[in-house]
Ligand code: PHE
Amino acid sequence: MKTRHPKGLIVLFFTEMWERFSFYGMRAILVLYLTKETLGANPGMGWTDTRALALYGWYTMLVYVMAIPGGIIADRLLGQKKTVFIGGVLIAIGQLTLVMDSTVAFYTGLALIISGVGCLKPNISTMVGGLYEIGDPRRDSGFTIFYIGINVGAASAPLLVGYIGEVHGWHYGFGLAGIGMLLGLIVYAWGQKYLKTVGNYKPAKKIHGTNKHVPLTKIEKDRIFVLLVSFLIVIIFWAAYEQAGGLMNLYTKEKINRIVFGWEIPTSLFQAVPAIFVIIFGTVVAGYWAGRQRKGKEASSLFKMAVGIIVMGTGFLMMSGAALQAATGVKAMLIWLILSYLLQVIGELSLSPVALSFITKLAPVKYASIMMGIYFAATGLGNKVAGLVGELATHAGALQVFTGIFIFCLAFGLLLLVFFKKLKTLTHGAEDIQEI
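Can you show the structure of this one chain in the form predicted alone?
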């Protein structure tokens, strides 16, 4: 059995790492920049929390919704390899545009980033799946390694971009994020020799002289139905998880005691905590599920997703504890926030990389990038819902929102566990492991 991963995985690992550095650097400071007053040192745009969270929701939704046209471009016109490169160029230009201090530059930069992520994100993930043959047992672990790369970028970005932006100047932070994407493009261009067999454009087969795709089989239809269910899971998961960049970001600034050994930690730096936990616990969680599988216990993707959403939701119970303490008139202890992020990440590790791998197993090859695009569009819709939920907190109260998220995630996860065996049957053995 092969145990070493393809060299192309390392190239895609570092390309995605720098793209995520760019994205999460932007994410760490966007809401803080929008809500910072327009006067004084390092001025922002002076928006209200509600208005800033609304834009945050639209931005994070559109970033991922654009993955659908990004997937179509790859499947129908250019192939994944070229579309990824174009996406990286658009992101870099967009981030560097934000260096300019003007409203026009701000919205232009956001539009370019949205378009770029839409081209890059679904296609680079599909290319990871293309490195492995059908039934290759290394596929899930390959996606976990790839996912760790994502979070190396996500962890370092708030520490560097967040600190530079919040302390020295927002536009310096945006510029640093752009430099990160340029580094990703350099890695991607250098590593093309290891990606010769993946991401290439494959024209549609001709039927009676016209370019039409082969009709779906019954098995493919069943598998797409299961994928649509998994997309619903993804929407709900990210609607809760993405409170980190919005509501939890603002709540940390206003209600959490951030003073450690006499130093007040900048709010944006806490955006690195989940990614750091992913790096620390990524192989641990993957090892746990692999151990269950070796023992013959249930470890299917849908089962992992159900457990993941329950564990992630439990993290918000910790935030309810923080809200109860803050309601007494003192700032909540930092441990509440850290425990919340820890539980959210353990849930994330059971769901997010698994979902990426799951799509490459179930999606028909001819629709691979499009289905990955729909997955990221579902992620984007979840992000938009996250913004709406965050806005709700300004009216209903943080305690009610945090507790409501916990209850909903728990109930939905338990419902999935009730039906997962039926859904697993509809995958028609797509997750069966083969010796290679």
Second form
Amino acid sequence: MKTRHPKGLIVLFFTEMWERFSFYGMRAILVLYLTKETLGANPGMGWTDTRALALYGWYTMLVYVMAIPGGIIADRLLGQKKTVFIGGVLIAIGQLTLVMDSTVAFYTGLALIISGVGCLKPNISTMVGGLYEIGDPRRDSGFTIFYIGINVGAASAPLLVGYIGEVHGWHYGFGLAGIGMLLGLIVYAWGQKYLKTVGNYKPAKKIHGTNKHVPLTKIEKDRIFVLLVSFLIVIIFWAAYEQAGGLMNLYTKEKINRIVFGWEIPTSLFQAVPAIFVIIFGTVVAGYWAGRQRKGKEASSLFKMAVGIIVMGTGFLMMSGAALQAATGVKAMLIWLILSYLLQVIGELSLSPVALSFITKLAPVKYASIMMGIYFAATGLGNKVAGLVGELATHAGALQVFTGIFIFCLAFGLLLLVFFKKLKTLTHGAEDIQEI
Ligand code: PHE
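The form predicted in complex with the ligand is what I need now, so please give it after the form predicted alone.
Full complex below, order starting with the chain above.
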């Protein structure tokens, strides 16, 4: 059995790490920049919170929705490898455009970043899948490693870009995010020699001179049905999980006791906690599932995803605990929040890298990138729903919303556990392991 991973994985790991550094760095300061008053030191745009959050919501949704055209470009025109490069260039130009202090530059920069992420993010993920043959048991762990790279970028960016942006000037922060992307491009260009066999354009068969796509077989249709169910799972997962940046963030600021050894930890630092947990527990969770698989116990992707939703949902039960304590008039203990993030991340690690890998196993090759694009668009939709759910808390109360999320995730996860065997038959053995 091969245990070492292809060298190309390292190249994709660092390229995506820098792209996420740029993305999460920019995200960390976007709302702060928009809402900062226009006069005084390090001036911002002077927007109201509502207006800034609305733009933020659209931005986070659009970056992932643009993965659909990004996927189509890769499938129909350029292949994933070139599309990723173009995406990186667009992001870097976009971030560097934001260095300029003007409204036109601001919107142009955002539009470039949105298009760039749409070209890069889904296609680099498909390329990770392309490094492995069908049935290669290293694929899932390859995605876990890749996912750790994502989170190294996500954990360090808010700290570095956030600090530079807030203390030295927003536009320097945007510039730093741009430099991160440039470093990613350098790694990618250097590593091309390890990516010779992946991400190349495969033209559709020509029939009567036109580019007609071959009709799908019954197996492919069944698999696409399972993919659609996975998209639903993903929407629900991220709609709950993405409370972290919104409702959980505000709740931490107002209701959680953040004083440790006499020092009050700034709220924004907690945003790095989930990413740090991913880095710490990424291989532990993957190892746990691999161990189960070796023992011949159930460890299919659908099963992991169902368990992932339930475990993540349980994280919200911890927040209900915090809300019950806060209702007594004291600030809630920090441990509730930390346990909540821990459970959310364990759930994330059972679902998110697994889902990425699953898509690359199920999608017919000719639609590989577009399917990944739709998967990311589903994430974008989940992000948007998360915002709406978070808003509910202002009317319904945080306790109700946290408990509601827990109950919903538990019920949905259990439903999946009831049906996953049926769904598994529809994958027609896409996951059957062939030891190589
Ligand atoms: N942390 C993940 C990332 O940035 C969140 C995510 C998962 C985003 C899946 C999109 C799709 O990659």
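Numbering follows the first chain given and starts at 1. Only the largest set of C-alpha atoms that superpose within 1.5 Å between the two forms is called the rigid core. Keep in mind that this is a model prediction, so the values were computed, not measured.
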- CA of Phe358, rigid core aligned, shift of 2 Å or more between these two forms: no
- Message: For Gly169, does the CA position differ by 2 Å or more between these two forms when the superposition is done on the rigid core?
- Response: yes
